[in-house]
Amino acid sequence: MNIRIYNARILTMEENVPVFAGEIQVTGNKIAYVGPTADEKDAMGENTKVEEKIWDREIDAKGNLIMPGFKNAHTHSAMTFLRSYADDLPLLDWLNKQVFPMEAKLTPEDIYHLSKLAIMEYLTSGMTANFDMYLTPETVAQASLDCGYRTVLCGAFNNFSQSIEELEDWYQRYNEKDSLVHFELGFHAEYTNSRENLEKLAELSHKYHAPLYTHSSESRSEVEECIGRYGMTPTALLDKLGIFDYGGGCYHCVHMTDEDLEILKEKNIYVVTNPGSNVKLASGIARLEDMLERGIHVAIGTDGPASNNCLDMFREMFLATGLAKIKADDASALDADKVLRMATVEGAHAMRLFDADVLAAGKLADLVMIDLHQPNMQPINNLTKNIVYSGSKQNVKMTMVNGKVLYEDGQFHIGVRPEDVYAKANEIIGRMKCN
């Protein structure tokens, strides 16, 4: 389709460009222009002579702001069966004694009905892509394929499930060009993984100079006991063992010491804070503030939503800039400009989607319309300040993934009803309760 979004402002997020008065033309999947409309090219003196257009839908912005939409760089879609059900538990025994055992329940057809519900809640908040790490990747890609949604999978090789063999297999089968589905190359933890799998997990790396994903450092009992069966923090072994040779991420990173860190800037390892999930587990305070001034690239995920409940970027980056601030004990840490780019375009930079990082000719059209027609966005003194400090997920009136409006005005275009998607929900983890 060709789309003409119009009397807008725009944030395209490159750097040292502000805010300006435009419009954005989308043809297919990408954006073909951006820019100043006809009538304020011909203010400022400028030719205006362009190929006219026929279009399938004009869009009247009504002066609200086009942005790019935001990058969950980390979660676990599917674990929405599990929002609200173990709550107000240590990590460890949220995970080995109700988590895990649940998820033991759970059929490929469960993960992809309940990935939908997921994805749902990406679009109301903005999000355009998720980094999704879950048991069967297979039925994660069909769920965002039928949806029309972006999705980055991440492997979750641990001792209980999956294999190197299929992780060659699904790196190899989900990384066609123009595809609204990758993989990346990724395990669930150091703790969760033998020393013989991580060493496979680096020769697979190495065979294909790929990067590696994983959680680390989340707890300090994690950390702790990682000292107690190697002597060195998870970071310090898995840098060890050649994990990181090929770059890749790591998921909260709360526990860190100096020397973590250092190893993560040197190979280039993006962190991606979920300061939810953090909180809710009573994890800590990941050091982002400290990461930063290290030129280590962060990037913002929800976790899944047994860890958080809601998938909603607007609060992670509310949580990402006040517990830095309590760290840091300064009201100055990381201002809200570097908690927005950390939103969008490090994030889609943590998940490789280069293509997908600003609002640019080229680019994917991957956007998000964030009304400032409601009182939290007024008045209009700072956008940027506004969308972190105050903006939620009442803000949200349109979102568009490869070039196809999703979700607009609380209504969706996913090809499945909502009423449908929660039945769904609801009956899978009712069978589970009774069993």
Contents of the next structure:
Number of protein chains: 2
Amino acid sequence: MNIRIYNARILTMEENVPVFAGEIQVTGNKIAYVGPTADEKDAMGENTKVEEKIWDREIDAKGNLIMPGFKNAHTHSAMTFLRSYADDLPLLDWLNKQVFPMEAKLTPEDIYHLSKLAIMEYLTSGMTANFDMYLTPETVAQASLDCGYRTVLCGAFNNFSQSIEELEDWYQRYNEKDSLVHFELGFHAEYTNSRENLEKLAELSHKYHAPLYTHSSESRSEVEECIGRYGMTPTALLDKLGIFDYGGGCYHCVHMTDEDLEILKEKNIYVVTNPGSNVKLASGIARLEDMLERGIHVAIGTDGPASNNCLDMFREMFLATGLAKIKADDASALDADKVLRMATVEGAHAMRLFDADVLAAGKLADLVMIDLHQPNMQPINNLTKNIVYSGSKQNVKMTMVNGKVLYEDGQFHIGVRPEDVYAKANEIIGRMKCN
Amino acid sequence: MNIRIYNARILTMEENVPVFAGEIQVTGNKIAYVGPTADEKDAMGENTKVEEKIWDREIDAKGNLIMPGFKNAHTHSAMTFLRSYADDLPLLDWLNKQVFPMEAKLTPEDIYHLSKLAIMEYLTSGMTANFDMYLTPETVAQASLDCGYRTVLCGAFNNFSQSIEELEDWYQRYNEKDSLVHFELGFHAEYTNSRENLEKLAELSHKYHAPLYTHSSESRSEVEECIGRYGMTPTALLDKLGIFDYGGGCYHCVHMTDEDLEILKEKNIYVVTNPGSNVKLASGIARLEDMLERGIHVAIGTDGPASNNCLDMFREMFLATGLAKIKADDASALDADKVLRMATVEGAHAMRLFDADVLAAGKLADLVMIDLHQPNMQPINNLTKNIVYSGSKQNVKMTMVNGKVLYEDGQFHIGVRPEDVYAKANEIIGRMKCN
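The form predicted in complex with a further copy of the same chain is what I want next, because the block you gave corresponds to the form predicted alone; please supply it.
Zooming out: every chain and molecule, the one shown earlier first.
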């Protein structure tokens, strides 16, 4: 498909490029052109002859904003079945008493359907890719492929599920350059893995020079227990075991010492913050300002729908800045520009989607149209602030992944009827409640 | 208009009434019936003969949820012009350096148009009434009347604007039983009023046995300065001066001592919490759990769009519970049931809209239809949790105020074209930037 979107405001998210009026041209799954319209270029004397092109579709953006899609840099999509089921418990009780027993009843096919429900919600929030850690990467991958959605799978290795051999197999299998699905090595957490496991993970990372991703330092007790076991924080332990030698990322990072932050900076480890989940589970407030000051890269994730419970980058962005302001006791902390960068460019880089970070010719056509013809986007004093401080799912007019419009004006174009996905999700949790 | 909404899930918000399937009938501006459908009643042998009624409109709710509209119990609607203009500053700098100088340039007509922009946003978030403190109540009232929106005006008396005589005049004028607009006595804050003013306010309240509303204890410095001036907290001072003798409410209440809370409880003063504004201005986290434990009534407000910056009850509800959980270091703090009550029933009572609190025959037809056919509302494990933990503006399918559908499927029915309201708002802030 060749698609031209004209009459748009454009925010490329390239450094120091302000919002401008223009058009964007998509050929296949890539961006072919972003800039002023042909007429405008003519007027500037820059473009006397434009190549005539046959467009499959021309979209009048009516002054709305085109920007890179948000990147959900940490989630467990298929946990949709537990939305509003397991709530109001602290992290470890929630995990051990509610989540793990219910997850034990999931089939790989359940995970396929439940992942689709999450993908639909990502699309409504303008998220064009997710970094998904869950039990059966094969069926998570299939859900994304069937919907046309971009997913980076993350290993969830731990003492009870997945194995080093499986990780290696998935890493080799989901590695085609042009696929919508990739795999990165990862494990659930320090506290769910033996020391032997952790050493094997480091070995695997060293073998492929590959980064590793994991939950880390989400709750205070998790850190305390690690210190009890090993005499050091999770961050210090993972570093000592060689887990960080080829980069990667840590999810949550709520309870971090200065020394921990120095390690992440030195090893170029991404932090993926999950503010919605962190407040809902009362885990705490991450030190985002301290991280950014040290030059640590920070991305944003929703975490899974059982802990958050919604999958909404607008809510996460406001929480990230609001909590940082409260923590710093300073209303100027973590301004909107920084937050929007975390939700887009930094997210893409954390997920190693280096071709899906900004809008530019040659980049992947993963983008979103933000409806500015809504009361919460008016007046237009500052578009970045409008998006971060007052944006909402309601403003997502269109979400394009890999050059295809998957969501537009409230309609999904993902090869399945929404009502069928909802019915499946209710059927799955219904079956579990009976058994 | 007689409107019948059938095939609905219904949450009346009456105590101990769970969600049920049924229908709601609206006659004029009132609810005539809420309950099972006629067919269902027949089947239960409860209803053999149904009165034939001519409906102006019958709406198939398609299984969506009908519930009372949210009540925005504290806002400054017309501050829409400063959205994304004055940001990232602490409260007092923000107020003195950005807000007050710009507000000095506002005309009453500006306030009329800017209030309409806020009303539109309230409708998109399912809010059916606002408690509005601003400079020119007459034009705020006119905006609401012209849109068909319900507004409780609140006096904003202070050393620089409004007078006791005006308060008394408005209190008498906007007092008709069936009007969409009412007026309650109120003043900006302790720190913007002389002691003499505060004494006059107490006198006026005593004269009419009328409650008083004000900002109070929003920032730490505000409380410290009051202690410096009077040797006591704002709450203790206002109590001592007789301000609380006929009830009323305090907005924000972030920095409160135990003694302050005892006073509010004893005098039956509503707290209106504004979590979005409180985090964005780094004011702090209110002690909501401590308030509820003492039996203090708590409602929720968005505050104005210059500080928040959006007008969205879904965001406020999640922030209220999330911040309470963080403050208490307890994931079970302030659960979804309590928060939903604050956003609806308690809000109505705080605003003295005793006829707009729950869905029942004889109550005002101020209600909202929540779209459950959206991925963030599925599966349906618990509707209250779905709304509070994962709801969003995107789920507001219809908002009815006073028996009239003012917003439905993204379209406004308020007697003015949205684009004209947006153009006016941009024109007003544009003019100010040039002067």
